[in-house]
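Only one chain is included here, represented as structure tokens and corresponding to the form predicted alone.
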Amino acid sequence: MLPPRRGNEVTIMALIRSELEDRIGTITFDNDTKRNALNSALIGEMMRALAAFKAQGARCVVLRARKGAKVWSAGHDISELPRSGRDPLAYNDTLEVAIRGVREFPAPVIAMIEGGVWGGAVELAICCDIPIGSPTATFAITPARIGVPYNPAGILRIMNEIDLSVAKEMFFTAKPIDATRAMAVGILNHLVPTEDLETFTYDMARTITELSPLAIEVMKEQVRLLANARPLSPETFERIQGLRRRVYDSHDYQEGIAAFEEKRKPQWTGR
């Protein structure tokens, strides 16, 4: 016999709708102004949805914009990051913050996407346990547009999930992908028409609650640990620092970012 159906509890934040029902938490993005940016904002309340899902016991939870949108998510706010001086996408980055929340919270979360996912985005959706895409789904990863240097950490990610060659077209290029080749690559597990998105997510949701909470738990956290069992010798890392000083304390990196405020194209010097 199924357990009994278990209401649902919903919040509404200012920039996120959090809900949780039959042990499925799902999140909403709901900043169609600013795109779901991944600012400070709807991050702080990701955070608290995801703390409250753990301490309520969901067994699986469900990110996603609201139903039809053109965006998923633009990835990182321009507008945070700092002018000059200091990385732009240091380890307490609010992107940082988000992935990390994902990465470790102890159910599987599953990314259902339709619209764009731009930028950062592309490394959130691809840090999900499971990315299911609709065909309205395009991902490209955007940092050269503005001349911010992407940092190790996500480059590491991305490169642990996707063909190298295609993630070098995707960071040099900054052009979108669609969601044919984003599901040949490996960004996506499923390409599922738009009309059975959310059946389909929430089926697969379902499917996980029903399974051992435990097992699942620690499965998780070993494919974490274990994807993480790179070492770098402490000569790389200060070359990698060393590299992303030029960029974030260069001419071109605070161009990129007054042009992106002035909507016009950069003048790149390469300085």
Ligand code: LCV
Given for the second form:
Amino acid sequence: MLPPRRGNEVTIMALIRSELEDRIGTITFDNDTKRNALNSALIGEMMRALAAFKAQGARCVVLRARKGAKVWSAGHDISELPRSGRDPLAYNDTLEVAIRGVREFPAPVIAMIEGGVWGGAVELAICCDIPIGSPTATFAITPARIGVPYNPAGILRIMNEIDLSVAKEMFFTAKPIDATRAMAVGILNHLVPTEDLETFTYDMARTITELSPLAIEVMKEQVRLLANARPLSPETFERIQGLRRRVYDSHDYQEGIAAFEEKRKPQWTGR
Ligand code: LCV
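Could you present the same protein in the form predicted in complex with the ligand, rather than the form predicted alone shown above?
Next comes the full complex, this chain leading.
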């Protein structure tokens, strides 16, 4: 079956395109100039689209970039990271808002992935309920590239989704892994030839829309609540926050961001 016809509910915003057809909502990242970096403006549009889909009773959402994209998303907008003294990935950070938006949406969200997925966009993609990729999909977890202390919620979510030793390798090397390896380590549910990606994705979306929306909504929320159910003592949480403050208060944190913006290699000092 083909992807939904151009729906009668198409909304073109500045940085995304959203459309609803056959109870399937589609959000297309459309800011290739900045490689679909997850900045506050793009996430704001994405959250508005999700709210509209929820109000209109969408039974499945597809999150994608434009067809043939070389970069699905370059991750958090580095220019929006706080310069110093503030937690760069706090609870209300745009990336966290986007990830909660996907995890709390009352219907399955499918990530349809072509191209590179960088940094926090990897977490966004694996927090979608069903990640489906083409052979062009790559995944790189990059806090170490720019000296950012990834947040505990994000680390836990990634630990829940992929093998711990693979997660550590991705955090410690910041190197992209290809679609085949992403399939093997559990980042992707399906690896589909590029020419079949849309049809495969929307066939699955249609299957979901034909099942009980309430049963699916409640099962999705149960999975989210149970996956979060890991006791963490306040002392452990505070120790983690202290560790992270050491990083985002450091010289290296500022050096990482400056180096990216000046398009040069960072000079790490370990302080
Ligand atoms: C702002 C950007 C970005 C960008 N932000 O195109 O995971 S954490 O903890 O690190 C978290 C904080 C996070 O997610 O951080 C972001 C992690 N992302 C990355 O490290 C990827 C950074 N981007 C790149 O490595 C390259 O841009 C890729 C490989 C994605 C694409 O390379 P390509 O040669 O195709 P350019 O690098 O020329 O980028 C095109 C424009 O997009 C901007 C970049 O600054 C450039 O803007 P100008 O044309 O104004 O120079 N851009 C790319 N990524 N994450 N801006």
